[in-house]
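Let's start with one chain on its own, the form predicted alone, as structure tokens.
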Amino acid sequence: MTKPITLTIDGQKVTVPAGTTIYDAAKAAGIEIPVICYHPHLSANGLCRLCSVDVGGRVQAAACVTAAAEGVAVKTQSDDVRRGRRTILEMLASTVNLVEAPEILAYMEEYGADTSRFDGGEKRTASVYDDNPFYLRDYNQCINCWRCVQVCAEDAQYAFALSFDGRGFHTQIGTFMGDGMTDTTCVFCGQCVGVCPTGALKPKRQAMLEQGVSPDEIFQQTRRKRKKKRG
């Protein structure tokens, strides 16, 4: 049987099973740890880096991702840490739309991050995608932290549809070939749109109605149609 590990996260003894990661030995002892791209239910990747945590070397390490080691000891909320963290979600509403996002709006708020820091700086532009009857892509509100993509793969639903196109500053989520969600293997069961943190994929029908449009309207638009039946 692997020895439990002992370290101390803000001076708090904690003791963990062997391959906790940071992230769930600081919950584990009532230590919340902000984060954006992390989800309970689906594979951590360090994306966001908003976790990052203080162990005592030169770096910082992103907790979701790296495991509690033996003896380290960990600050959650050192002045770097929280310096850290407020350029990044500077960083993120200089080129993000984030005016749907409550919980990053909320970090901003604690972290008391400046959003006029870095105006003038490009910000990412992509088209809205309003190409099915059931939600809206609209990647000008996208972070970028994979959810909707592992949630689609591997994670949960196996389908594929959603990949990453682009590279560096230009890269969004896409399609295979660019196409349209009806020509991909997208079998619209609605789990991206679910762990998506900014708005960035919303329900067609919470959209219209936000634009004012009726009920019946919005049956009429969204319902799934039947295809005849030939002679």
Second form
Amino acid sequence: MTKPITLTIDGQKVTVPAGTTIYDAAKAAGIEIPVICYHPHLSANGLCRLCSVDVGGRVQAAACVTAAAEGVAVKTQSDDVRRGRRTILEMLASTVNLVEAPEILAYMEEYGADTSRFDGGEKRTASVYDDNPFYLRDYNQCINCWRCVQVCAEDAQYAFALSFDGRGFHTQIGTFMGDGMTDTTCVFCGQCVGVCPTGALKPKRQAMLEQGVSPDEIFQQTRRKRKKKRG
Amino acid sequence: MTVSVDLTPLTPVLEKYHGRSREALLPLLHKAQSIYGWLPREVQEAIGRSLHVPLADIHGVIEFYTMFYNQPTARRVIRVCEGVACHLSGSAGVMEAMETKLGLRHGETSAYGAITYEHVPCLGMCEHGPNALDGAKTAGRLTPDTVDDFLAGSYPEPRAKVYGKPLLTLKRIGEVNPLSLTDYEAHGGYQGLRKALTMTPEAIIEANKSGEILGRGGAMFPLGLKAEFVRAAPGSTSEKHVAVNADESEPGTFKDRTIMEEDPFSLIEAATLMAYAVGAENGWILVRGEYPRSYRRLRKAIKKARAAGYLGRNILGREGFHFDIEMRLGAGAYICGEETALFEAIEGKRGFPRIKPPYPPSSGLFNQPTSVNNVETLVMALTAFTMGLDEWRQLGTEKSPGTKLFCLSGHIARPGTYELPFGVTIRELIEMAGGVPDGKALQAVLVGGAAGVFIGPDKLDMPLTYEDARANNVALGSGALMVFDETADLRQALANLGHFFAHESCGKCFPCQLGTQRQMEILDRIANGRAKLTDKQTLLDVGFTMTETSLCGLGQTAATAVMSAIELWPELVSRVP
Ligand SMILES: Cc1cc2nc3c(=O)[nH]c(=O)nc-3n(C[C@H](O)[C@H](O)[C@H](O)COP(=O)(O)O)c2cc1C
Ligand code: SF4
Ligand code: SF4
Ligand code: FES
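Here we have the form predicted alone; I need the corresponding form predicted together with its partner chain.
Okay, now the whole complex, with that chain kicking things off.
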């Protein structure tokens, strides 16, 4: 067996099993490191970098994907760490519509993000896809956290209906040649909707209720059609 | 619009790749695109069925690489370089002439689908700028007046420009027919490998270590140590790889191209030597998509080497020494030069860098132990080993022994690839290259490419060694030096760099995906004379955040040049009164 690891986090001594991430080690010590893309049941890809902390290295380390190392002194709230977080949040605020992402909005408060700092910068815009009876896709609210792509693929469903359009700033979740969900390999398991942190993926019933459509009407429009018999 | 696509010409290609898996995706997409000019839906579906790759993933891959098209595109694509060096040498006029002549703007295809016209990031031919590609045909030193010849196909392809003293690694260039194995052998070729086979792999690694060769791809990791790690990693020789990084896309860098085009056998021998040292049977070379000539010549050279018993089973009669090389052609993505993104590209995926650790020597290509090496690194190691490490150490300095390739471009009389011992100063190098033309004064040098730093005239006496670079907060990186004379508009240069990084960010992590875009927007505004009072602080915050929190080296260096310029010349980003 490998020996347990002892490190300090914000001055507090913590001992954890080898292989524990800094994020989990901090949690065990009662210290919350902010995360956006991280989800405990999905593989961590270190995308949002909001969890970056000072480990005394050349650059900061993303706590959700960095293993705790012996003797390291982690700082989760230094000025530099907060500067990075604030800037990431400010850039995010100028890019996507976050009205339905309360956790992210709370971080904006906590880190004093000036949400209008990048006003005038290009926004990531998209049309709203209403192409199936079960959920809506509004990528104006998408932060590219990859959770939907992951649950649709190896993290859960093995349906492989989702991938990406474009790259860089213009990366967007997409389907094969932009096909509507009913024309893809989507099995409508709904797992992507369940893990989406921003309201970009939303159950159609919820969306219609919000729009004031009557429950009867909603039922008519969204009930699962009987499967066609295969010929 | 529905076009019915005839799949008949694709059938033999699919048959050839039958039984292959996802690693064959990039080659197959290239083949299909050479048939159809682009990749229609039906073609993608057929490829997906054949390689068992989900359609969404094929779509994601095509969307990632700028040289793959899922919209109707001409078979003939004209690509004009919009890089910094080409800009300095007058690409704006060439673009204007091209656009007028073709009646097309960036990204457009002519009415009958004959020509597609694009502006592309640095083509890696900076010593010849302004440059363009007509399909796979290269052209340099273009002027508005020669655009007609270029479009007519009668414009000659540029030849290598190689200088230096002593020419060790570049000695054959211009002296031999690049594709003649006999020439190569007659000029010292394969002496190194023959010598290696008289020694144990461990002894070769020791020799590598004493040569103190640091990686020449930019990250400067010691070659000998890397080789040792790969050799020590668990796994048989059939489970280990040598992956040659020939993605050379760092703006201002063209040394690897020079080697591949003019002396391809040297890279093959060098990779084989590395394979023997680390104990790997599988070789890969990923050449960037914009280097068609390198790709062609290497492929031909590999065939010849294989036929002569230099590749394959029991190489040079050595029982049990097997090694062969498979080529991959990139498709327009700077990020695929990042070592783990390179693995993803070879594996047929979007070029997203992986989180490290694990590092390539323990888990690289196909999650197996991999030695990933830059072209120059391997060839230099071959040079040092062949000449003998004692002699090698006579050159350069104590801490930076041997020679290095430098890529000189921009406002310089004789741009080109220079092989020189470490320790020569920047001033000496510039003088050797004829200085700044037309009697103009030097304003700045960008050292290390787009990811490098600006220096002013006061730093010209810095010796080009790793130790001096470190002491001066400069990274030699790939060895690119781009010269700006007093008339150059540095604001424009910064905006150009900003565009490059925004175009090349893979989009995986937030700080770089968002930061490169915001940085570009601010630099553009400044270059257009509309700086705001807050711009400097904003650029510094964005730069700090990208540097500190990005997932990979692209984001971590996307603001390096900008921040170095702000430090030297804060007025560049201030509001002009
Ligand atoms: C964005 C980015 C682009 C890179 N491009 C290249 C490249 O084109 N060629 C190269 O050899 N190394 C490139 N590198 C460095 C590689 O990641 C890696 O360090 C190198 O290939 C290792 O070989 P070396 O040790 O021989 O230099 C790049 C790194 C980054 C972060
Ligand atoms: S749609 Fe939702 S789950 Fe998918 S990447 Fe966007 S924000 Fe994440
Ligand atoms: S730093 Fe940039 S290139 Fe690297 S992973 Fe992040 S987005 Fe991609
Ligand atoms: S939570 Fe760690 S990178 Fe997003």
